[in-house]
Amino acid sequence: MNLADRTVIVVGGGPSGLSAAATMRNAGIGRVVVVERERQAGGIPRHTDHLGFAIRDLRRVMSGPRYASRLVDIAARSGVELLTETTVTDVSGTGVTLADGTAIHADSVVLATGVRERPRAARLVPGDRPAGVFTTGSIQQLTALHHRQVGRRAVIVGAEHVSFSAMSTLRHGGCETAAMVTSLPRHQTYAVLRMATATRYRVPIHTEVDVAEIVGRRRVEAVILTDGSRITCDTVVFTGDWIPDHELARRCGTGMDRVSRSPAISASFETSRPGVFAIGNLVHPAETADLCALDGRVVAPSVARWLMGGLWPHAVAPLAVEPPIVWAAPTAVGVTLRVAEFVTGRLQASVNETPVWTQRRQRFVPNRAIHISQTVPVGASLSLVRGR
């Protein structure tokens, strides 16, 4: 059997899934089906209406909605079948089962289910349960897709890249940001992004505090912080604190990274379940859309090799890391990792406690992507040697 006789199902129609599907079709795989639960494919960029997309994969600068539309168009013109408003409830190496009980056979499955922010309930924030509590994704959908105003005065919980993006979304929708709140000693975004948002609009950033309580009956009235201060607002937006949409990966029995909550993968995006691959923000929460799209391009040759009789790895396990590194995972451009604290030092890979390479000294920031272009040998452990 050649590639033209093979079928691959991609679960998730965001940048990684669409790019994987188009690349696999162009590589000669006969049938590629993308299954997307939303009404339209394209993923988060559909409702992220600002510039900065498509830089690394399409080599241009686009808005989120235009980028999403472009990826859908590329997939469609490549002959990819798009099933929208369709939910997958189970996955195996031989196909998927849909919510209506329909089974679709496939020779391989690529999981590209993406990532979401933890809502208030998952963060166990006490207080009343009024209206006016959102995540960044929900305010983007309400503002960009439904043209609704979410509130008039908001408190943003978080101070990473997406938190400042939320501030821009709120302002575009006519909502003032009263304050940002972070448990860390300082914000985690780039200085230029802070200058363009929080500094420009004179938004105070409360550091080393959390939200202790949300106050309000029908609608949010205020938040009380752990330092005892009270901020009057009618809207609370929880940002960041990413968690992968990993339910299908768990259900089909793939090995998991217990910290990132992602399926463990090899450098070729194979999971521990033969025939099942995982890509995008499902395995490295959360990277930019264009890097996720590059994952899709890189996984295509791996899927083709498997379909042509290639061997599956005997063991797939998460990359070993030492604190303050919290997790690390392969990407299309090498390895990405996260740290738990602000620290200066040098990244080092060791095998049996013997260093095999050491990078130059740099400053590491939590909640920010850290990329390694060097190869991490099988069995190696990543550590951070502190020091200025």
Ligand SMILES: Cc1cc2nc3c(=O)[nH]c(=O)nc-3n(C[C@H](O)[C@H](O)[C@H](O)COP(=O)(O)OP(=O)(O)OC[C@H]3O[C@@H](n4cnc5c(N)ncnc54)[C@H](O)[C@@H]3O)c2cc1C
The other form holds:
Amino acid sequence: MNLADRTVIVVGGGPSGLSAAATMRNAGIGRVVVVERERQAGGIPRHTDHLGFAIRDLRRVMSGPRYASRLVDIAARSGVELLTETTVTDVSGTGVTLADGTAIHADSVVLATGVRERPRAARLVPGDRPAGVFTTGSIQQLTALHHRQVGRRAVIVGAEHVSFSAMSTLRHGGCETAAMVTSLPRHQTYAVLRMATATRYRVPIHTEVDVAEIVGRRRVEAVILTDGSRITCDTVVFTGDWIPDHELARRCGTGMDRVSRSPAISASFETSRPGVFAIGNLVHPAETADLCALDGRVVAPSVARWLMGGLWPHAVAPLAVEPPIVWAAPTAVGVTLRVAEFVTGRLQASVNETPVWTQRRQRFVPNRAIHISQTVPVGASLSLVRGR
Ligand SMILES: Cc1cc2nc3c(=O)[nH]c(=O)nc-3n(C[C@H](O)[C@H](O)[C@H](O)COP(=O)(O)OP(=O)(O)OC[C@H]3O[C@@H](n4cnc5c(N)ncnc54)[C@H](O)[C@@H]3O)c2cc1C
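With the form predicted alone already on screen, would you show the form predicted together with this ligand?
And the full complex, kicking off with our chain again.
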């Protein structure tokens, strides 16, 4: 059998899935099907209506919705079959099962199901259960796709990049931000972005506190913080605190990273389940869309190699890390990692406690992507040597 006789199913039609599918078709794989549960493919960028997309993959600057439709176009022109409004409920190395029970055979499956923000219920926030509680993703969908007003005065839970993006979405929809709340000692976005919002919109950030309670009968009326303060608002937006859409990966029994809750992958995006690959923000929650699209390009030759009789790695496990590093995972351009606290130091890779390389000193910020382009040897552990 050659590549032209092979079928690959990609689960998820976001930037990573669409880019993988188009690249695999261009590499000569006969049938590539993208299965997407939404009415339209394109993933998160469909409702992220601002500029900044497509920089590293298409080498231009586009808005999220334009980028999404461009990726759909590229995939369609490459001969990719798009199956929308269709949910995959089970996966194996030999195909997928859809929600209506239909089984589709495939020689390989690529999981590209993305990431979402942990909603209120999963954060176990006490209090009433009124209307007016959202995530950034849900306010973006309400405003960009359904043109609805979210509320008038919001509290944003979180102070990382996406939290500031939530503030901007709220503003465009006519909702002021009363405050941001973070359990960390400082915000985690770029200083210039924080300065702009502080001087222009005068939004205070409450640090080292959590939401202790949400108050309101039908609609949110206030939040009470763990320091006892009360902020009047009609809207609460939970931001960040990413959770990969990992249910399918778990169901098909791939090894998982305990902290990021992503399937563990090799540097070529193989999971521990032969024939099943995983890419995009499912494996590194959460990176920008262009990096996810590059994952899609890089996985294509790995899938082709497997289809041509290539070997599957013997063992696939999460990259080993030491605190304050919380997790690390391969990407198309190296490795990405996250830390749990603000710290200055040098990243170090060691094998059997012997350093292989040490990077220059830098400042690490929680909830911010930290990229390594240096190779991390198989069996290495990543640590952080503190100090100025
Ligand atoms: C609220 C929010 C805001 C963001 N803002 C930005 C931003 O401004 N800029 C940026 O670069 N990145 C942003 N991101 C990161 C974003 O995740 C990436 O931009 C990019 O969309 C990730 O691509 P992906 O292909 O990995 O996943 P996604 O774009 O999430 O696509 C995954 C797709 O899989 C589908 N799917 C999942 N499970 C199934 C199933 N079982 N069956 C069928 N289909 C399924 C989903 O419907 C979805 O369309 C944001 C993320 C979120 C959540």
